[in-house]
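The chain below stands alone and is given in structure tokens; this is the form predicted alone.
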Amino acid sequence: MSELLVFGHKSPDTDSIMSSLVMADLEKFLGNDTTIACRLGEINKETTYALNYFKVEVPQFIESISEGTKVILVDHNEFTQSANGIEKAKIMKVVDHHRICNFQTTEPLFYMAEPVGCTCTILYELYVMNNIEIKPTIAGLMLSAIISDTLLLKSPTTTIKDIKAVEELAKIANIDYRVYGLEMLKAGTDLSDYTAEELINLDAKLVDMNGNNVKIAQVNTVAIEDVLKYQTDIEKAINKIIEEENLDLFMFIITDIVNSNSEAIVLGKRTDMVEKAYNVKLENNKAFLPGVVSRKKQVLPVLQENA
């Protein structure tokens, strides 16, 4: 039997990595013993904290896949965010909580998408639906992902399903999710030893907006000003990517997880999209975005309307 590869998007966040590990575990219960969890990039400090806490190894790294390879996509569906060669892969399943965009296959497949805060919330439901017992370690991984994507259930993307999943998974993992979640999120805000290039690629997504090539990156912090100290270097790194990838817009969102606000550094020939979307005027290539913390709900759809 050929291998079945499971992976999330490029520049993986905690949900992308945990969803890969959890989906691989679920597939083995469903009879697919050759399932392998993979990643498409380096993991961040938040994810590292969670993996170390639950003593789970980092998924193997892959960059591209060969024609006909069987794959499962988690936490994404857009090919621009996926592995090189994805167009020729045999996509068996998709489990995701994002918009469906430019997705097409030659054969039927299992596709489960819900408007919830995290892919692992959907995976939790799949365990329940299939009457599969959730191991404490797997519960911890799913819990970590939901906490990450919903900013400890404070993000506007949070749903009743996310809250219920967190409460149940915390019981299984035997964890006070508020205490653990805060420590995990704090671990992810340590940006001190990243270069500007690394910083803007920690969690970056490339999207097509009405023919405009747009890349939106996001980092979490407890002090926006600590990141803005490096604005000159960050802008140099962004301009380099804009030229190399022929981007129309690059939006680098710095999110304050304590006060639930963001500051964005915006560059490219379509900065007007951001100005129109949020009714702001960029000053020094920056825009303050009060209350904005979710790229999926408060940035992507708003920019799309103004592309």
Contents of the next structure:
Number of protein chains: 2
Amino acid sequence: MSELLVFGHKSPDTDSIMSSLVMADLEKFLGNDTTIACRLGEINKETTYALNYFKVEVPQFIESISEGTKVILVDHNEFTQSANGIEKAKIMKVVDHHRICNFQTTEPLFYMAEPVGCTCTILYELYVMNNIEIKPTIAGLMLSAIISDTLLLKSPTTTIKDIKAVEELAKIANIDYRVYGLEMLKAGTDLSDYTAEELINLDAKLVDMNGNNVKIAQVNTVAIEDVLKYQTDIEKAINKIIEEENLDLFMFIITDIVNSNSEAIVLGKRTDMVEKAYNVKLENNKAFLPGVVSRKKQVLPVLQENA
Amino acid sequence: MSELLVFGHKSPDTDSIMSSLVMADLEKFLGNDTTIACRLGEINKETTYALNYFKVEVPQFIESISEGTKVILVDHNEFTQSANGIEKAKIMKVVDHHRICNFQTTEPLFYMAEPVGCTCTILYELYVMNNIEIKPTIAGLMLSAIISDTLLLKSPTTTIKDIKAVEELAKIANIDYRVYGLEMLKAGTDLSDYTAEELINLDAKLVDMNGNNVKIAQVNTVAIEDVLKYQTDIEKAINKIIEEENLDLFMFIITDIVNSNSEAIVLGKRTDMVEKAYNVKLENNKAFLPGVVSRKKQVLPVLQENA
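What would the structure be for the form predicted together with another copy of the chain, given that what you showed me was the form predicted alone?
Following is the full complex, with the preceding chain placed first.
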């Protein structure tokens, strides 16, 4: 059994799904034929749209991994966001674009991280670096991930490398990335048939901040008020999770991808962290956060400082 | 002050010193003119030999760094092996070939690690990747580091990438690396004018293993018995450090670089870790470890498993 499993974080977003598929493709060229793309949760509508568009099957679902399993982590490194049993796995490689935290190995490994907008931008570089040809379908998957993570190159996390990668990948995939990207993002904002429980778990990250258990979930929309209609149900679902998972803070970010603003619903005994971080007073458990669209750049570090 | 400090680990070996010099050179090409190569301790005789040979000055000594200082870590990532104050620094990049442990950041960063024999092998790849010309002197420094870390490509940590890098770098530096390498390694085995205290600090690493404070020091020699003559003084010095630094285990490895074996002097309340790891019984606080030359590959992981 020299199977090598590749997976992104729990509550997978488009980057986590595409990165696992793309990395599995890359590994085949690097000589690892037994690499299997996996996912740790349900795929969302945005990802579904992209996979359907490029006619690619969803990665295999796994819940936990057994001791000694060889794995590659993409789009995450924190064990709290990874597969159950990750502590006992053999981590061969990590390709990621997040801070490094709650991560350790007993042996040296391949670790490639860059402060860019998307893991797939780094994977694109790895293809170039290793002189491996990128197939149009693979280019389409990478393109989708970068558009998703950077909100069509508009998020403050966007770097020159992301822009360059999108331009090159669009040529290979032979696609107008602006038209395709907007359609894909819009597909992801269709939240109509999710329950409140599903909504707060679509893209949720559990983070340890100075000993505080913090969960930060995010959804994209074209109309914040459409989501806020369900505030009562959402709060009920959040309070249930806070109790079940013993959380100190739950922040649910509703991001308007057209106007680049967010509204947050904030619950838990450490709501003061959000109030201090953004110098706001919660009203009816809510705060409007003008210009905030990036959890990684505009939420995680400022909360961390106030933990 | 947008100064950017580059440094390797405490008790610097040749790789830590050369990597800081080389990385500072590389950064200049990448647009960071204010990068300063630094070191966290005295340089050893092997490194001195190499720097003299290539007529390069020793990096600047620093002891601690102040809050918010921008830094690049080379050849290490564990905060316990880094500059005092590292927790409050802004870590921009890491280039390393060790396991990842006791390391975390609040923001995304550039992190490049590979399971190869030497940090300079990865730096060599970064020059190639970025299409930056390597000057003969810089090639000589990288060559020296790889020869040092792999004991002239004989250590089990040696990979194909290290061998390739050495061959390419030897061409650029216009040097017979076998002849030069042996002279450099021999210069490092001249331990005659060190005190016992100096000897156990020449290349010492402090590692946290399951809550145990473990320090592992290593010296290279061409005759183990020459070092063992001073066992009494060495043990006195080790016991002093154990008390001062509240260590649970101190392992002093004397490596015969000609025959590729080691003898270890082991003290502290967790000497059982070494006995279990190598299935040996210490005699007179010593154990002979046939075939063991690599702390990273043949000592750290096996001790960790028995911590």
